[in-house]
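What follows is one chain in structure tokens, specifically the form predicted alone.
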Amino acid sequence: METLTPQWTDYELLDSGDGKKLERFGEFILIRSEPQAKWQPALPALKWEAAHGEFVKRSRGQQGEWKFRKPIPKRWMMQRKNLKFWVLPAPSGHVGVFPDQACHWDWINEGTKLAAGPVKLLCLFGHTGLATLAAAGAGAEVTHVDASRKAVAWARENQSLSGLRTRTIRWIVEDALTFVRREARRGNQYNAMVLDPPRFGRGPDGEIWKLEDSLPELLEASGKILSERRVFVLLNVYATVLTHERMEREAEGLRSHLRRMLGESGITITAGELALEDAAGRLISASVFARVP
């Protein structure tokens, strides 16, 4: 299994401890909640003091929020080589980028400038865009399906932010398993996927999404739409899971998921986890994948 972790200028997870994280934003440093750092923060207190913002959970089944200690603009821009990108503060504890999934974008941008031809990407919960952008800035033609609104605005919003207005970009407001199985019905084919699922979610007209249960269905519907010229396949899954061997057993399992969508069974499919490193070497799990070229 492969551990992944990512590095660049514009984001930085600069401590970790108490139940908590110490991330750089850009210029702007924020707190929020990790349940994995159970060790004892390596920067003293006031470091952490002198942070912008924090994001304070609730009790169970209640939504956080910010609260702020210095001024700090409603939204700002990052930059990540040639992505650039809105990072807003949400009342979800989110902020519009996963920092570890820039392992994947890398690896979007390489495999779609190294494909012998055009690049047709699908891309299934697609958020803010930016694996989205990935293969669109290396020249791919990419279909981006999410059920918010909100997310597939924002990616437009970071589509035009990196300068990549001109090129193909579908953008699609649907649940995924629906629009995955109307393009079966339409006959319509695409020779790359990458596939970003939640742990629960609704689509735009109240469609359940469980992961255990929905994933094998979206798999299968999806590799009736996968074209034999198949570039590449990634499939991403943010961990909740907090120790070492069930990280591996979930690793394994997209692996397994993988190859029977692919029905190829000599087929070599890489496995593994996401991760961030704080300043102190100590390493945060953010998501599960398995992915192949």
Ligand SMILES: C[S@@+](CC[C@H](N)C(=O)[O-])C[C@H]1O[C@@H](n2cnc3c(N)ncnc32)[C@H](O)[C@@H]1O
The other form holds:
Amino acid sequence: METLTPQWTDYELLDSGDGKKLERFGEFILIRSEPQAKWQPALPALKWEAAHGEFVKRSRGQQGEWKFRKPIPKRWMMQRKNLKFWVLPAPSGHVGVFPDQACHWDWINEGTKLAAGPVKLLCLFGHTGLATLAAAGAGAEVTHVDASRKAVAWARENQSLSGLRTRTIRWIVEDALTFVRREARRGNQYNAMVLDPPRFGRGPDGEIWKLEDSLPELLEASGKILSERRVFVLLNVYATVLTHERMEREAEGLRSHLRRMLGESGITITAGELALEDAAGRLISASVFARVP
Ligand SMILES: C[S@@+](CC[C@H](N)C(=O)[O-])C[C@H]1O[C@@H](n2cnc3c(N)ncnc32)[C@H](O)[C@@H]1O
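Next up, the form predicted in complex with this ligand, please; the one we just looked at was the form predicted alone.
The next block holds the full complex; its first chain is the one shown before.
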């Protein structure tokens, strides 16, 4: 299994330990919980105390909250290569970017540039749009689907911020499976796909997304709208169970799912994990993926 860790200037995993991570997003430093960090922090307490804010978990079942020690703007801009995007400490504890995903953005951008002809990409569960914009920036025509109106509005702002307003992007607020089934009925096809589903989610009309039950259905439906002249397919899933052996098994599971979707037995599918490395060299696993070519 490959482990990919991204190169960044605007983001840094400064330290981890005591069940937390200390991260720099542009100029601002935030602390969030990190169950994998069972070790001791490498940096002195003073460095942790200098963070602008911390997302403090409440008891089980309750959402946490941000506690700020220093003034912080409501939102601020970050950049990676040609992508510019807004980040903000959201009530969920997320900030609008998953920095580990930068490895996928590079791969999507390269895959689009290297394609022999036009790339028509379907990006499902596209969140704040960074995978979509990585492809659009390289010339792909993208259909971006997400259940959250807020996330899609945020993604559109990121499109403007990145100077990609003239690119062809269809922004769709819909349940991913409902959308794919409708595209199949209409006979619409795509030659590239990115699927980044959560473990659990809801469509805009309350449709329940539960990874174990919903993924096979979605992949079967997606296989029907994938053109024979495939450029690339990427399936990524955030990890919850975090031993290395378990990650390896999950990555293998995704590889089998993707192989079934593509219906080709001899095909080489890369499976791996995305991780972040702290300044002391310790790895925090984030997600598992399978992708082709
Ligand atoms: C794990 S995030 C995607 C991370 C993103 N690719 C990134 O790199 O920033 C999952 C996204 O799936 C969306 N979602 C959840 N359930 C959905 C559903 N049933 N249909 C479509 N989108 C859904 C959420 O709104 C959220 O934006």
